[in-house]
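First, one chain by itself in structure tokens, the form predicted on its own.
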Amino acid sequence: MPKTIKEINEKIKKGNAVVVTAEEIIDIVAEKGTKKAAKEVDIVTTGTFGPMCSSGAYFNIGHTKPRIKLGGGTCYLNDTTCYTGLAAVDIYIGATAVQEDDPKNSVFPGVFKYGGGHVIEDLVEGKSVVLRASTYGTDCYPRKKLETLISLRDMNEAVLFNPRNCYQNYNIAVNLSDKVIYTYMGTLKPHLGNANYCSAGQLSPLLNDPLYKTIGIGTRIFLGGGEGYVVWQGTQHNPGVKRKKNGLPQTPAGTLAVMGDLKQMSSEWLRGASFTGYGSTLNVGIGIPIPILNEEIVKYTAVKDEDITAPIVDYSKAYPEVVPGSVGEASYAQLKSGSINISGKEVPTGGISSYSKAVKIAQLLKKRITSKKFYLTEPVALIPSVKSGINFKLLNERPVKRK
């Protein structure tokens, strides 16, 4: 008999909802089968923690005396560039924004010790940062310069808004060239010296709901230690990729746009990070509950690392030059073993996301639900599915005619 989210929430309220993590459901299904598991289990919690570059936050800093119009001017938080084209005192900082004096144009491409992700972490930790702005004056906004310390406590609104998080599967990055390269997948050694990957595998939210049957717009989630919501499909959402019979994508596929109140969040689950030669980013902790509405859903949540494969991609030439194809594939079980075989060579592997933190997020979310502090929400719309016709496109560059 299928369940509904309303029925599951009633069970949470009464304290008898059965909640397990995406690790625990694997053994339950193996022991009891999908039919019995679907009847007994109400919710499966998932988790992921890793660098999510398409993240950021917007703030309303409050009006000054006299008033200032930041839009059209320049604005920095701890010397890190913010976007001001929203309104008078609304600003947005992206996780990959860099400090204006970072040596990104020097002989060495830069160590990027501090950027937008670190600003967000500092604010969540309760620290004050330096706000510096310069703009033009108007009759209604006469002030032209502003320099002040500011913290989350001083702001009217502080909202984490991430246009693309929770990638559904991702590349395994390698380097086939004869020199070290620096990428958003970390430092890659020459001649297949290492292979880096970035996913929680069997704990990853969209790999437990591969066809987007339960996760949609309005889904309440664990975000950065607080609560947030899925607000749209993420940028580069690409549901129409090649999939296995169990619905699992074999290449990067779906993504989510998420948001939540930054003032509720914790620096344990929002951590700035620096990638040498690439830039800064933000490690984001996300956990999504999967309601077990029927037997089909429980089959998806029983996915194991050995079931999930990802493509091995050369980041020295194929990726930057957008050359299609890969040099093989590997399962997450193989990746987590410490090495994979590529063309007869044993290559050491490294995960740039944290599986242990993903486990902790799934457990924390489970605890919040069983203690009646977290209830499920009914999506107002599901995100575009495999049959939606949506596919990620490259930029169609066209010549510009100049007079």
Contents of the next structure:
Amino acid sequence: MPKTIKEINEKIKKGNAVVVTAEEIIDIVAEKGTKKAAKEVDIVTTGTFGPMCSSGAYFNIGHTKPRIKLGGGTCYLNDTTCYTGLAAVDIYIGATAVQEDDPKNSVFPGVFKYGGGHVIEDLVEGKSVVLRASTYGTDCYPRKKLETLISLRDMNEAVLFNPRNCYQNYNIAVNLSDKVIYTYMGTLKPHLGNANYCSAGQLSPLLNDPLYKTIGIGTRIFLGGGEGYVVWQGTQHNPGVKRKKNGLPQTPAGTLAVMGDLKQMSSEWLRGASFTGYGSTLNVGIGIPIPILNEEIVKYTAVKDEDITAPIVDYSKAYPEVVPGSVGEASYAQLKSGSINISGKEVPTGGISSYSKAVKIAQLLKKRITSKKFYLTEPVALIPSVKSGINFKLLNERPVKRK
Amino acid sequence: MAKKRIVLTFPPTLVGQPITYHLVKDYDLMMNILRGVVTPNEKGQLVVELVGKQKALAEGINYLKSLGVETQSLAHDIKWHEDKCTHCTACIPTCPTQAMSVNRDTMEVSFIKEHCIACELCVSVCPFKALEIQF
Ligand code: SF4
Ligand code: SF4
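Same protein, different state: after the form predicted on its own, show the form predicted in complex with the partner chain.
Full assembly next; the chain just shown is listed first.
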């Protein structure tokens, strides 16, 4: 008998919903089979904790006396550039924003010690940051300069709004060249010195709902320690990639746009990160509950690291030059064992996303649900799936004619 | 007992000489080789830990110097800030001695200080500044 989200919420309220993590469901299904598991289990919780560059937060800092219009001016939080192309006192800071005087990669490889991701981490930690702005005056907004300490408590709204998170599967990055390279997948040693991967595998939200049958717009999620929502498919959402029989994409595929109240979040689950030679970013912790509506869905959630494979991509040439194809593939079980075999060579593996943190998120979300602090929502619309015809494309550059 | 971690660089002429024997016999020092590269007809390099009495340590090092061995002590230590570590495992393939290692069941990392040779390779690799050089 299929279940509905409403029925599952009733069970949460009564305190008898059966919630297990995406790790725990594997053995349950192996032991009891999908039919029985679907009947007995109501929710499977997933988790992921990794760097997600397309993240950021917007703030309404409150009006000053006299008023100032930051829109069209410049604004910094702890010397890190904010976006001001909005109304008078609304600003946005992106995870990869750098400090004004950061030498970046002019001293190679740059360290990118502090950036937008760190500003967000400091704010959720409760710290005050320095806001510095300058702009032009108008009759209604005469003030031109502002310098103040500000914390999340001072702000009217502080909202984490991430245009692309939760990549469904990802590349395994290697370096075929003869010199060290510095990438968003970490430092890659020459001649296949290491292979870095970035996914929570069997715990990853979209790998447990590969065809987006339950996760949609309006799905309530664990976000950065607080509660958030899926608000859209993420940028570069690419559902049409090659998949295995069980629906699992063999390359990076779906993504999610998410948002939530930053004031609820914690620095344990939102962490600034610095990638040498690449830049700064934000590690985001996300957990998504999957309602076990029927047998098909429980089958998806029983996915194992052994079943999920990712393409091995050369980041010294193929990735930057957009040369299609891969050097091979490996499963997450192999990746997590510590080394993978690439054309006869044992290559040590390193993670970029944290599996142990993903486990903790899935467990935390499970606890929140069983203690009646978290209820499921019905998505108002599902995100585009395989048959949507959506395909991620490269930029078609066109010559600019100058007069 | 005192411990000292040092990098020894010695000329090719000394390769094959019973240096360790003398350190043990004459100075009562124990030498643990942490890392080493010795190529014939080239300079050899060893990262060693010497264990013994404070006075014997100093004398032993002087003995090495008198033979033409360059010695450089690993004055600084690497500190792993557990609270900053996210257990991403990015540092794991970089660490030559497995001082940073992973429990493959839980995927949690740990730092075994005794294995660390302070090569600093992991420091710039950690995105969370969890590995720090301490002077
Ligand atoms: S400094 Fe870092 S990489 Fe080098 S041995 Fe110590 S822990 Fe390993
Ligand atoms: S790279 Fe840093 S955060 Fe990642 S496991 Fe190593 S010490 Fe921890």
